[in-house]
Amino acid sequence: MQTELSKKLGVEHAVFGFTPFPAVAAAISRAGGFGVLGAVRYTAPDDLKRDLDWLHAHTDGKPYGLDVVMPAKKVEGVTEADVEAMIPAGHREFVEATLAEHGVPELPEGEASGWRITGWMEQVARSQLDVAFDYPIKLLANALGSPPADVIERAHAHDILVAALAGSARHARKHADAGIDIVVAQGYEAGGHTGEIASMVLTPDAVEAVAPLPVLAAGGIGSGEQIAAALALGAQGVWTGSIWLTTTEAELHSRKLTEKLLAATSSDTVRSRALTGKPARQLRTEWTDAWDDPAGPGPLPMPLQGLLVAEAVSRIQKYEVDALLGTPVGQIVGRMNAERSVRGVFDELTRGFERAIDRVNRMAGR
């Protein structure tokens, strides 16, 4: 599963695994793929710093990124205490009857939210990247399309090549036009941050709009014969996230969660608000049929909803009150209904791909 791009950074297979683990990351990369740590949910520097020298001492000498979520534009002088008062006293009131209507308990004395997503601020997003600059990355990707311009220079600075993804072909021609290396064209059937275009529609037209910039596909890959398909569409790899989630090496807080992800079909997630304030893909439950129906509040804007329900969803998850308990996960999920190391689903990857190419192989008749 090699291409142009895949020996440019030095890898053996063109899958790009990103993920909120340390050990799942190092695990893709050993592997023979390229993995990427999501970087959105450390709030402290140290906290970065220790995952990462973890991680450049578990990757074999292999190569490895960082993932990001910060804005294009610059944003200074706000303050998260700024952002907080800007949450109507309505949308508190909503989450306090919604997580009191499922009986689900207060915190511990003294004990803080453990899920805050504050990475997408422009003061924490950039000591991230103070941090990661440090360390020998190869890929600087942003989950909110092009970096600041100044990111972008720095970035390059250090040979590091520049991902951003993108849900339209146009969305990609803005991020050309920024001077990013490479397209994340990410479909509607992915987990997390997703657009209104499905995989197979947006993977050939990003391609298109972009050459010769290389492309990554995203969304609902799971399976070597859909790595097969993303790259006859032109593809220079693949971006998979969600497949991860249910390796044995991943660090999920619940393992009530990691049974939920098992037992779920393709038709058990939403593309919700509930989460971040934009449109997310994630387990249905109770907790987005509130936030998505007519007679609540409705969600607020990013990044006011990650804010106003960080503390309610440290509280599902601590508690695994069932009913309410999800994660960002994609169609692909369905797929996911075993437990397997990273190495096992490489190698699964692995023979998928090869059975598509010699089925392609023996439809052209050689």
Second form
Number of protein chains: 2
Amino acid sequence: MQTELSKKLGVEHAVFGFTPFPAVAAAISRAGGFGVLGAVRYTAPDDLKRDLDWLHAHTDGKPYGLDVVMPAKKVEGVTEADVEAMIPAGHREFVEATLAEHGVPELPEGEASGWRITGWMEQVARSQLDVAFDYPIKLLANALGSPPADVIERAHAHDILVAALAGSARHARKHADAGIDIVVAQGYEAGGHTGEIASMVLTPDAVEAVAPLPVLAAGGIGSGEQIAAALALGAQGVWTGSIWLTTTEAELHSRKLTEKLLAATSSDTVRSRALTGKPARQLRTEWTDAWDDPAGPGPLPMPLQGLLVAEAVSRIQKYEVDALLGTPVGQIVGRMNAERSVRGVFDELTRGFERAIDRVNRMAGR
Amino acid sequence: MQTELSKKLGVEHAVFGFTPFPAVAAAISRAGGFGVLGAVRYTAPDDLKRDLDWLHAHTDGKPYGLDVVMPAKKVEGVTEADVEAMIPAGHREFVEATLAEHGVPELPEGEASGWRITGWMEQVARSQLDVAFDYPIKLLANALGSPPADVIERAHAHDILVAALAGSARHARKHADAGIDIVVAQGYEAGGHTGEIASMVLTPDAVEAVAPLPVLAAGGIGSGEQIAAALALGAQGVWTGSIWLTTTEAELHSRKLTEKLLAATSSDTVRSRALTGKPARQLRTEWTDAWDDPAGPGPLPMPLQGLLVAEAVSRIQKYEVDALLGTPVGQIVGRMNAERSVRGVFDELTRGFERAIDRVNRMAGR
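In place of the form predicted alone, output the structure of the form predicted in complex with another copy of the chain.
Okay, now the whole complex, with that chain kicking things off.
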């Protein structure tokens, strides 16, 4: 799967793999794809440095990238405490009542909640970049709008391509105007933050909107047939994420969650504001149901919701509370039915791609 | 675009075109596709007979089909009046208040509402079939579940293939078990009744679920690139609908509606229960907003909602009330930007298909 973009980046296959796990990112790059490490969970620069050291040492010299979550709009002088103070008491009570209903224990004394708002704040993302620019990363992706102009400039000065996620043609054009190099068209079926437009329509919309900039198709891609479809739609490659969650290299820290992912069908996800305040696709659970219930208080806007539920999510994960346990994942979860190595998944992608090309050529009478 | 299914049906291209307009269906079949006439609006058998006569005379001997809306569950002895009586007074008041707010006039004395519940009732669908079986139709599609067993048998006795729309793999398997011949996998992005799963994921899900039965991909298909994508995903052809609405042969009866469709982007549709009580994708308007507003009474279940709004829809259409004027249409509406003949659209589909095959072959190094 060779495109102009994969050639430019020096990878064998135009398959980009986003993952929070360095071992998965390294294995994707080694397999001939392009591994992209998600930085959002690194609130301490030293942790990111440690994992980038490891990643760099394990890619066999193959290229890799970093994904940050950097809001385009700068909010000056707002601390986490200021944001905390904006959360209504009724919402905090709803969180506690929902956890109590399912018998979710408190965290042990002194154990901090793992995932915090901090990873979403610009100063944290900037400290991540200060670390990342010391490594030969080839791609910097931003999951939340275009990165600020100075960040794009700094990346370009390091010969790093800048990518940004878009959910509509209008959104994609905004990124192009901001000077980014690659648009990741994130379809409705994708895990994590998504818009309303499905990949079959969004991919060609984005391609037309930003040509000649390259577009990567994201959302619903978990097989070689789907890669062939994305390339037929005009994409220069695919951006995958969900399918790596159930690889043997992934470290989900919850066996029960892995089993839920392996058992889920494509009908078992929901696009909900429960996690961050913005619509994000994830496993449907009694937790998302509680937030989506019109009888409840409903989610708060970003960034309040993420801050509100951070500790609750840690508690649900730590105690593996089945009815509430979820994770961002796309509709492709229905095809994630067996744990396999990254290499195993990758080989199946390339085989399926060849099968699909054979089939369409037959149908085209070639 | 030749597949086993297109060969079986004797058409040049595996492109199925659903349309309520006989002139469009005939032109699709003449262009080398497979025209499918939607029967739901024919409440009088003689009207259907007249249009099937015309269609048969204008397809140059090429095959065509019929699409009915036949509920799988039989409701015995229920009249339209019984159903009318189940509608709460508050909902009727909401309809009138919303129309009054936009200054929508009443229908003239004696003018009946055009679209009624009757087309959705089994006895009406059966009377349509009594007419249709006198014509050499090659395909009978049902938009609402599997048709009853005796209808499938009767179709097969006439050498007619039976198709049914499905929104999930489970749904597709149910159809296969009922003995139908073709599954139309209707993705989230499709116009009309749809499920939650987008075409990129649903098409291969359905293919795997019912193999070796053929699957047609529906939802988001309006270009040859999208046809190539659907075939790469394992479909034996595509089922299109929206793209024919803005052809010169279509008779929408409202210039303003045609202009709204031509101007709409892929962000301008909504999956709403406003029209029939079941989620159906359509142009987003102040009418759908009113029904989707949590502050309002919300839509009634099928078939009550369709009956409740039938006259209102006729009034909105007759007086072309801009803010409320809509129609079922898929996300592909964003690419319907110019009125063209059916032949013009078809030629562009085949050209785009060849371009896409060229591109994926290049990317596959072939």
